[in-house]
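What follows is a single chain, given as structure tokens, in the form predicted alone.
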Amino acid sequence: MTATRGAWPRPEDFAAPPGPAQRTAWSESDRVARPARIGRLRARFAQAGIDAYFGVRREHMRYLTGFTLAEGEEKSAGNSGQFLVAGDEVVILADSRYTIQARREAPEARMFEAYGNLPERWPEIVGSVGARRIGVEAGFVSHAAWGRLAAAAPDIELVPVEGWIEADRAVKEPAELERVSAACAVADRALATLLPDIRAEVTEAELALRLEWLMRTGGAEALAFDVACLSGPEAALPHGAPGDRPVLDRSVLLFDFGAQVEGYRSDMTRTLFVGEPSARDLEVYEVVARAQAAAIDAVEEAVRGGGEMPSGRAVDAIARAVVDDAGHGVHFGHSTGHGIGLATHEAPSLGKAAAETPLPSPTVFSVEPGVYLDGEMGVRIEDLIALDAPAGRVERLTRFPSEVTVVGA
């Protein structure tokens, strides 16, 4: 593959922040969609036979109601931020902290004093909107919370309920489709600005710690997930954290980072070589580049015939095969991409386990394979994919190029 040395991208090349304007148009297009994203929900309702549904995820709140909490508030939250959402109105459960915050950002939702203490509430809660069966979301509700509400009103029905929301939020809105596309551009700029610092000795953390400055100085509310950066040996974990050690000379190192731009986010790997990469290990990436491109152009293919899109599975089984044809296939053990918007991971998946019903469209996912080899390296390549079927359109959001990059030499 072709090497890039010196002439890097520059921040300038990609997107600037959005300002104050564009970031007022998002919210309003947030908020003329609330209806129609609350509609689809209650027309579950009559074919699962249930008259409300109670939700305690974060996205979910947002995206029905437009009440927000930062990643990880939850847990110190208590009770708010649960929705329930009826026939003719939703509830927000809120206590004194996020009363006048509620009201400010989901003032067409009706406020319920909660002060963690639901279940001794939940027969009010529930009898207010007279709800005899309510859809709960299964899968992030505890077992001893379950047990807790339904002792607490056993006249109530609780039906567990899962994949419902999930499955409209992998479907975008253009504006939704916008503010991923400026994470991303956030998080390319942020990297290219980083690279005249990157040299060996330099410490993983402290190369860390200057990404995420300048992504929060570049537009970024917050990070999508935790900056990684690693170093030769290191890069072969794929969640790995970056610590106190120097970079290594003759190595490579691996960067996954992303940005938060009004509530969606970015995700992005890219792998550098800090000085001349040696044989194996341009071999590696030219694997891990080949999956990748062969993965996307799968769904290229697809779009250009106008025929049903291939699914998440079949996309990840397009993307292994390069690999194990490579000899590699060991050397990756995680799926080829995810779903990504209000959740770093979301639907759709693309793995051996992901659905084999066509992808949905629109949506944004990753495309990203890797090799891994313990003790010794690992290469992989993240960028994310705008699909739009109906538009014939494939748009790789990620801006920062891919191909080989030696940096500190």
Given for the second form:
2 protein chains.
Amino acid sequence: MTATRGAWPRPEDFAAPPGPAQRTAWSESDRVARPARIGRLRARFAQAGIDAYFGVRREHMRYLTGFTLAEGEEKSAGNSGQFLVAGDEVVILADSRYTIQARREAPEARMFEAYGNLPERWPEIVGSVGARRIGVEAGFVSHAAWGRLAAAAPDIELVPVEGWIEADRAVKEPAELERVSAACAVADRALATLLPDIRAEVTEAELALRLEWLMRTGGAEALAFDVACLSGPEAALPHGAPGDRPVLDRSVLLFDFGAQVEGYRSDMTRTLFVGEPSARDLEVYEVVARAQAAAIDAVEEAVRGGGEMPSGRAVDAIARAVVDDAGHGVHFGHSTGHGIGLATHEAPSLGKAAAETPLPSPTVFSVEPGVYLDGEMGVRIEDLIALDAPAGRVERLTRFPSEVTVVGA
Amino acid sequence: MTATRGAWPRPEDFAAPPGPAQRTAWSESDRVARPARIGRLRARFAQAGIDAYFGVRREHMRYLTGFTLAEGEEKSAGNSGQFLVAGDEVVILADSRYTIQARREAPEARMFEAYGNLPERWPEIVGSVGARRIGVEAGFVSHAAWGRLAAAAPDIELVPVEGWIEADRAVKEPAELERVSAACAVADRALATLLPDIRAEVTEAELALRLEWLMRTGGAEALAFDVACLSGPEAALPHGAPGDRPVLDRSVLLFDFGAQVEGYRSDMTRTLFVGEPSARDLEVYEVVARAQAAAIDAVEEAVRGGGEMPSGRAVDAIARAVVDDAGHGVHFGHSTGHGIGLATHEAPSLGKAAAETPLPSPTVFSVEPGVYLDGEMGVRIEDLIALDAPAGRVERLTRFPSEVTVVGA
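Given the form predicted alone, corresponding form predicted together with a further copy of the same chain:
Let us now look at the entire complex, which starts with that chain.
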């Protein structure tokens, strides 16, 4: 791919936000899918020698039970939403602030009222399902909380478990992919709507807030993460925050942003040019675009070939080789991509240290190589790719073009 | 207090948002205060027999080092921002995405590059400060991560530590209280600006988004938490989320919201009346207002008396007694209040199970009794109170009146 220049996309080029009927259908899909999700979890019990599973991660609550906490709400929710999956029932903890919500969202579960005094109630709740060995989300329960549960019921064994539900969640149901795709369209439309507002002198923070507003009034119930809007040298910070800095003329402008639609998230990055690009900036852009294309092409070829899918590590290596060959290897410090769904970053990972097992299907992940020249500029291009190898599908869910886009004229 | 009715407050009744000079002065105050904050932490080392402290909580990173992650950013930041305080230096972990930021924000600290491979690097980093026994934030390091650190350097002892910096942070510096106060004013102004827009038929979600927008374009860099806007029966959910439900006429409308200004947060709740209040609703309102006044009066009296401050548990009991006496004890399930600062909920706590030690000074906490009638309505009134007993100061930082306010006419 070379850095061609296209016409500006328009908001109406992208799918309209989902209506109430679609949203209700997704909610119903989740309800129907939950028994199978719980079944997959229970199928792991025997091998690990456990008879129940104690979960605390907010994405897992929603995936398995329907109980929903907003991002960050777990910090003030105490034990509410934490759950115990036993052989034949699911129990949800909730204090008085959350009992009505839990009954609405997770009607299939039994409710257990606990008020931040879980260790005290632990023997009772565990006894009520007859469990003796309990798998516990060791990556999300604090060391201190673990110790308190262990001390509260010394005859109950706590077995550290990591990555089970994460592995299941990497494989997406059709209704999950539809929501990621809908979240991509909300973000695509928002950026297309913003384009005419971009010009030198508007600040990064103003553009970031406007882009957020467009997503949140355009079908997103929340952001996937805080909008990054970084101009010129600031774009060299792969995790920079927008500032009260005016956008620079004749410079790059990097947007990294995503929407959340019915719980599922999108994530995209576009690096635009404010005014005529310099030859150097165009050259960097082209390297990044070629690296991204090479990675996606490799996945497409593997699907066409019908053989084994490449691993996340292999796809990362393909993108990295293009950047290396252009002499920018040291300017590409992060991973090539990550899975996405209820969390912005989830399995599968595409990076130097990622698994060497084939990518799962159906799944969805970002491909987002970047080149960062400290103190000068940075370019990243990020799209979400849906992969379903058995169905022969590799689809770019991010529809906003990645051709060179010049704004601010 | 009785439920009197006042004129609508106007935006200009409240302090204007801080300008750049004020913000720079606060940043400078932090820089000057950090050595003393770190000194207080080190002063605890001997008693616990440790020679270094490993911290991972994002509020602690900012408080002690200046390194700042946005809410939720710690989920994708890996080890970046985690820190080690040794006897004579502070070390901050950062991967390539965060090194430039860490150098800017925490110039006094030594940087240590780690890429999510902390256990592997642990012996090296710990060795570099010569530590043998390390206090670790056991309430925030996961059980799995703790096990990996322990295995990586079996000769280094990990000592669980909880609540040290939380206790220090409960006592506020003047520049911290100023920022909480500024965040209160941003929220006060935003609600005053919103009042004319409130009427039956506008949805909860629309009003919540508008209120958020007003705060974020009115001086707040972020929200303290998602805005709650709950109409009629929904106000009976102490943690409900705004929906696409139109606001009901002749009903209560509860807003719980807060702003963040230079890292510090506010939290306020107002229960307004859309159209003429019913006698029952007014009666509930008056009970809650009296409970709040009783709690604040008790703190004021203690300060005037010059003796020992009441405990958080005692203040809770005072508010609760008023609600109990009115026959609504069972409708007030949550605590009376909480400290606030870099986190929305922090020490000191005002609740049934709170500490029985006297409230610290200077400090700031919410007083927010509520009465919730399931399926019917709910009322909560929440203000932030700054307390400095030695200085004889008890000040309501939330300035929006709490008299009965009728809107939607």
